[in-house]
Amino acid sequence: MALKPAAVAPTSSELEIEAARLADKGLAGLGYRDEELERAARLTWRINRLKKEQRAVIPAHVYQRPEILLGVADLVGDSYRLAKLCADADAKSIIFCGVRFMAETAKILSPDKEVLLPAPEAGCSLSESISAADVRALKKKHPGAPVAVYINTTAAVKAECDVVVTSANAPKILRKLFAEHEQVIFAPDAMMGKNLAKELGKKLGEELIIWEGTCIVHNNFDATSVEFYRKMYPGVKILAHFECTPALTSVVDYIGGTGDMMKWVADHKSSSYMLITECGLGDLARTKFPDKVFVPMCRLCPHMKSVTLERVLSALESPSAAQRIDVPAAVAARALRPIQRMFELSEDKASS
């Protein structure tokens, strides 16, 4: 029998323990103070209890604050690998630290699970710039062109599509259709679209159709400043996300995903690196790489940032039903056949 809410509370001992657990896990490295990593302690403490108690998984974005990273999520990593990590979870519920859109495709692929949003009002501005009505106007103007959406999308959009993308398969992806058709329509990302079509080499507008969805992290960084800040720190390598603009994505040193930016600091060594993206991967680099140098160049998320420990407690003690993840059935099974081809086209598993 899971523990009443009001029974769940640490012992001064408990607390001083986990406080510590905490500043271990790279809070204090991060400039928590004292009574910051209490604070914090008093609800990861209650919140991991609960979780074992009720069987539920947490997962969590890159982007979310350093306390849910380090403190209760099970799971950590880009939309890629949480959406894979889902749906292997054994677990009842999924109490999901991000936005609307990834709480969706959790849902979707895990429909006998329980999903819940912390922040039921966490939206994101590319999944909200297209519609499925959008979609299907796309496709009337370009017949025959496979129409491949980046995950930040609503699972109304999601199943109007034939394969889904994030940034870090999606020039893979592109690459394969491609290969079967002169034309391939992408969305929602303009920013996003425009650096694919030039990796991949093609025209837009004829080639490649995009959508002029932004995100408003990564569509307002400056390229102007890129020059400033290698003359500031001599030797800094610069890594861009797919979604900021060409502008700054031609200057920089790397240009991907989160998960791709994480991997190419492991694999590099540089007298410092700058990640403009937002800024909860540069919080996580410095934990994951604590002998590194890493430069701020960030901005914050307020979508993501809307998820606080005390959000995540209230939907494993009681949880509202704005909170609730559902998505209808016949949309769930459409949308899940394009998440399956991302999985089988990024792993190379797709019949041909």
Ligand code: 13P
Given for the second form:
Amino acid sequence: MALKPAAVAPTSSELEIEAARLADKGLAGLGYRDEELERAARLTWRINRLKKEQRAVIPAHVYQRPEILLGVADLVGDSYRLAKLCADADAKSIIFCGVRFMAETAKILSPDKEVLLPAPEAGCSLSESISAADVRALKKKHPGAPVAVYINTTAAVKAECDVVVTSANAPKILRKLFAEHEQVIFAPDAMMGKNLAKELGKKLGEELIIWEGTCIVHNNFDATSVEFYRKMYPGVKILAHFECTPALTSVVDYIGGTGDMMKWVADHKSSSYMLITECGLGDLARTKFPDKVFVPMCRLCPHMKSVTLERVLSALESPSAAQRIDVPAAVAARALRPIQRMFELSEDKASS
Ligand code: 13P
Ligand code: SF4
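Got the form predicted alone; any chance of the form predicted in complex with the named molecule too?
Time for the whole complex; same chain goes first.
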């Protein structure tokens, strides 16, 4: 009797080749031992096989585990890049290695594809900090002010706003909104809101109205240790994510989203860097820039790290109801407009 494809396991030589491929991709350089490479290879071999059979695509956010980013992902990037790439992907299904708001955005942009989230409980403290009713109340309190919401929000929240933004385009889009309005609402990340107010020269609470959400990862870095690290690693270039506190972003060399942080590293010739964000970015940077030194100062996001190879395999072999992403059609239709508006404004070359 023929075996079901899912039950097929690699031969020992296939396993050896797969483990060597993972080592070469960068896992060896990150310190994966032989037994860890073999364990990962057993799973990546099956995932990559099923992915092809099912015409599935695997997007992965840069905070995902290295064995996911380097072993099975087809698309890797920040929130903006993944939203764009998923919309254009030629596939029957999307196995989203990231958190719920990202998978929901993929579903809104690709309603005909099946979207699966391997770790269905993977949320985000920002997304959980604000509801659609909260946005409606903000609009009532500040009539006429356009509402820009961070992509780290539920579909229901996006449905209430005028434009979605990510860390890759928030300053550009808010500048455009301020060109036409005296007051703009930005939610839910208070730290990013404060950083934006400073960058755009706008008064908090008067010109820029913010919400009190925070990221459990980025809100907890200690700004005072930056001085210590500068003394310990002379010449180190320190980069911080937009979601970090203003106390921290005011003492670093560069503030941006994950995509722009990677670009900044690529464009600079310093010998050492510190990426103050989730640890996944530093791991990826070590594999992309093996000649540069990355001083560790990072924290793990429990939501992002709840995605494992085992769970990716389960989504391909026997997806559970909880792993299937479903956005009610009426909400999806209303949330699509501000996402498309983001694409238009973000890619508008007329101004930046
Ligand atoms: P980026 O869009 O910069 O990758 O950020 C996503 C995120 O969740 C940051 O915590
Ligand atoms: Fe959300 Fe912060 Fe995790 Fe990003 S790092 S997914 S903002 S909790």
